[in-house]
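As structure tokens, one chain now follows by itself in the form predicted alone.
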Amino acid sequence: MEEQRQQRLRAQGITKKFGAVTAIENISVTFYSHEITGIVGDNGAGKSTFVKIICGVEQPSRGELYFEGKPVRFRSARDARRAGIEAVHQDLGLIESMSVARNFFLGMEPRKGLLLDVPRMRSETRRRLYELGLRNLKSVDQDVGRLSGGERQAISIGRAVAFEKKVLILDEPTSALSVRETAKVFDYMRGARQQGLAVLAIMHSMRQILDIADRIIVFWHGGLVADLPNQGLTEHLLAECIHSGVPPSQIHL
């Protein structure tokens, strides 16, 4: 995997102020292909603000973003999506009354003349979800509202892979899922990593983040206090880092 690893997104000195309040300050971090990065921190630590900036929802007060080595400035979420960044929020952005296939191609529907190319949408959705590991789906014509939480996550992750996104951001991807469904979502995330995406996951469960992440970054009071490989970490060490702002290497148990 190491020889395939490429820089996808780099933040350099990112700072965001809301009036007199500094939400995040001087954040510098790089995200790579073929890697799952866990983003953790207490509520208000700054992780959500940072993710909104790299998604184009917010603009930094200071600092630069680099996408595949080139400086970029996203003025909107659409700009970020066009560049190759897909963000999957907790509501997943799916329309429950529409079919799996229509949701899979939402906003990117193929056409034959003036009409939607429905057969292509069906076959492509079926193939992509099968490749990702969702192989027991009853039909791609069923409404998304009838799917489980894990199956909905598969659609959202599958879209990022299918449309050749470079960065996939997941906000609490296992929230309210069963143990079995969580394991399946982890498989989908690993599939996205294998396809070369840089996968960023915001998660509150330390046990889950240690299970899935290759690397973990920790936000504390608007700053980045740790950026380290997931090697030798424990829930206790990670919890101490999150709550104290002290890097694991400096924590004495």
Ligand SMILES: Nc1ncnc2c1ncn2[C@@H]1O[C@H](COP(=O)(O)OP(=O)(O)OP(=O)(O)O)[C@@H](O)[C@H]1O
Given for the second form:
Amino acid sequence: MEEQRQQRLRAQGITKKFGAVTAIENISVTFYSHEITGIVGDNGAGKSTFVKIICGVEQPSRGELYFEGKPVRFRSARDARRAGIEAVHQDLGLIESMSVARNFFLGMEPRKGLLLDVPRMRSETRRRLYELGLRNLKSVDQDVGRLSGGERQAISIGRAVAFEKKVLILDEPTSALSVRETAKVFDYMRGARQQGLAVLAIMHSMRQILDIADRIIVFWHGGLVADLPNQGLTEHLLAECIHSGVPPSQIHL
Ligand SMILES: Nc1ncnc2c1ncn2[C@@H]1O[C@H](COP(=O)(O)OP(=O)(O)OP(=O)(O)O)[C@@H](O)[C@H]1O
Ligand SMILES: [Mg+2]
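Form predicted together with the named molecule, following the form predicted alone:
Complete assembly follows, chain above in first position.
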């Protein structure tokens, strides 16, 4: 049965100025549960600025955000996180010298009395990562520093799923990965989608975006020039839109 698609986050007329520079202007877009939205655009188009506003790192100069229909104002990343918006930045925010299980529960550690509930952390981490599709991890006791890039992504994405986040923002989740690892990370993203998260992914590879996204939004010179279902698009059409700012429906080949 098709899951109910719900409105998670809506941006209405978001503008961000840095002094005299307008980084993004009048951006209106809605993100839904059970959907992966690919965010594309050239360098400097405004993608990062936009997601920083969504996840509370920057405040808009103008415009409103609505979370599950209600107006919200995030004053910090912590504010946004508390509401259920998790951003995984390129460095993933993991601690290399700590175990997989400790990293999985970082900041959310279960306790038994005064002590950390280590058995629970280990078994829960193992179960969650397995469910997400990370099937051949040797041990949840090994240090994160020994994991591959794809396995690290699994921990970050798995955390968002386990702690019932509503919106997951990924910044270039596959930029440093092999083809095989990228396929795995796409599986993790699909797992998050299946759990009902709205997944937003900034990506530069047209082929990868067309592979994973349900919907694609295109930034061009600080504006949103296209918001399309991923149907009937080609790498060529998308690249053309990114460079010219002309929506694919108006591009004549
Ligand atoms: N803190 C800042 N101060 C001044 N200008 C900024 C700041 N952050 C971003 N900008 C400007 O805003 C515009 C959009 O930048 P942004 O980083 O959002 O682009 P982007 O689409 O993420 O690019 P990339 O693909 O290179 O990461 C750029 O012109 C950039 O120089
Ligand atoms: Mg950026």
